[in-house]
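Let's start with one chain on its own, the form predicted on its own, as structure tokens.
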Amino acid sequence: MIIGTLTRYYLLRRDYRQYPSYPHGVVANLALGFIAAVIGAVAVPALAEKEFTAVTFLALAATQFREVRNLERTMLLNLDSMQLVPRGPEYIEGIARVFEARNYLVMFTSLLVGGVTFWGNIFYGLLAGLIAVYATGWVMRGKVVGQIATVREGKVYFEGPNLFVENIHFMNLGTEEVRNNYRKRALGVVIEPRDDNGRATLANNGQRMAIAHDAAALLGVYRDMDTAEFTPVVRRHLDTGRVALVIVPIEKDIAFLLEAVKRVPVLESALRMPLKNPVGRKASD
């Protein structure tokens, strides 16, 4: 039980994402994996004695974890609203079924030592659990924008009222004030896609609106509610698969913009793998 809810608490992160809060955010997280770790230890004595019923409960106290993913889904959705650089519903997604599979791997790891430390002894137990949390933290990584793509800094300029980044049209701003903003305050990001995986995951648009909040999260973003016009966008430029950012950010700093960007998630929803298939592959050549 003490290793499955520090390895919870190993899995908890508070970072820019803003969410789980503090502190009742985290000791809500915190509270579940406790539950989650109390399921995984029981489980082995119950199975060693036989209590065949006691584990039929256990199971059936495990499916309740789907209604984590439920709940964190709705709330997230409703505080979506309210950001200025919404996350988007695919990026939501992502948040909530990893946080539901924390708890499966709480459980799993809860359940490991239970049953090494039955089988075996306290010491190979502990050294089971150090293995279970290594290798949880491991599995939970997941790509970055960085590994898929080439991330480099773009050229922001208008030709009359039309805003691009090098060769990527964005937008038409017809007020001088705010084009005056973009030409001082505006950077541009250009992403290249590695490989035809790379193209088709960067054309998903829950993958583009994850770069834009993520950017406007890490360096802030130059407007408020009314001021749609420098709200943080992205395009594609359909001939190449080339990706674009174009932001007004509070901080203005291209290498810090350019490595948020490459550590930006890849959406489990959004990863496109063509080259796995024969048909893909031919194809790209």
Contents of the next structure:
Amino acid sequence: MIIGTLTRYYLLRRDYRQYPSYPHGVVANLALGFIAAVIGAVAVPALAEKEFTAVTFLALAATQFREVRNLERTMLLNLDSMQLVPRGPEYIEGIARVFEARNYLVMFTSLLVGGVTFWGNIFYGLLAGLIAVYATGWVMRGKVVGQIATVREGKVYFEGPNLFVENIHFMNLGTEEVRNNYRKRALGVVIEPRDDNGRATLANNGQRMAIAHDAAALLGVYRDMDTAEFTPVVRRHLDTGRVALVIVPIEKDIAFLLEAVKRVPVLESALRMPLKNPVGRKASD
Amino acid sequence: MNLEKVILAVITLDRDKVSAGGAPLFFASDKEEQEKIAIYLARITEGVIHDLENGVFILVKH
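With the form predicted on its own already on screen, would you show the form predicted together with the partner chain?
Entire complex below, previous chain first.
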């Protein structure tokens, strides 16, 4: 039980960037993790005593967590409309899914520990717990953009009123004032997919919104409600599948921007693997 | 159908390049005035100014 809660805490620590982790958010997460842990921990002894209601409780808990995921999604979507650079529905779906999955993992961890302790002894239980905590960390790691693509700086320039990074067209900006701001402050990042899988994943609009959001969240954006032209944008080069981000940050620091982009999680719902299918493999050459 | 991008206003130097359409028209006498009107309108409507490179600016809600 305790180990389950600790697992949740451990997973929670890596939440900060992805989740608005106010004190209350943390408490809510911990409490749910605790409940999951308790349910998992008592399940095995209860089953051994031929108390089959325990199974019902497990099912009940699963339903509850699904509900929580729903709540989580609704809340984040509502908050999203108030953000200068929205996360996008796809990112939110990802967060909600992770949230649900983490609770299940907590449940399984304590189920395992409970089981081992019941049939073995507390020492084996602790050992199993440690392994489980390590394993969940590994399972929930997920990929980041830096793993599927190379990230490097790109030159930001104008051709007439049109904004480019390398040769990727972004948008048409009408006023000299705005263009000067871009020349002075903007940073461009080119994200080059390593293979066709990466290319298909980066093509996903939700993934691109996630990149823009994370970059903006970490470096700040030079914009307010009424200056839509400074919204960070991610565009794709159709011939090569390269993707570029242009952002007008508050902290103009390319090294950190590159690092930020590399660490953007690859969204589960955006992940595409055409190379795993024979047709996709043939089409790629 | 849901229209996401809408032309909110047209700010032009040349009266012959545009005609009355869905969006309100603003005539400017020079480039400076045109930019100024465009910026004001952009701030008010939260739109983005685009340059059609023929003396016509359009304001688009994205």
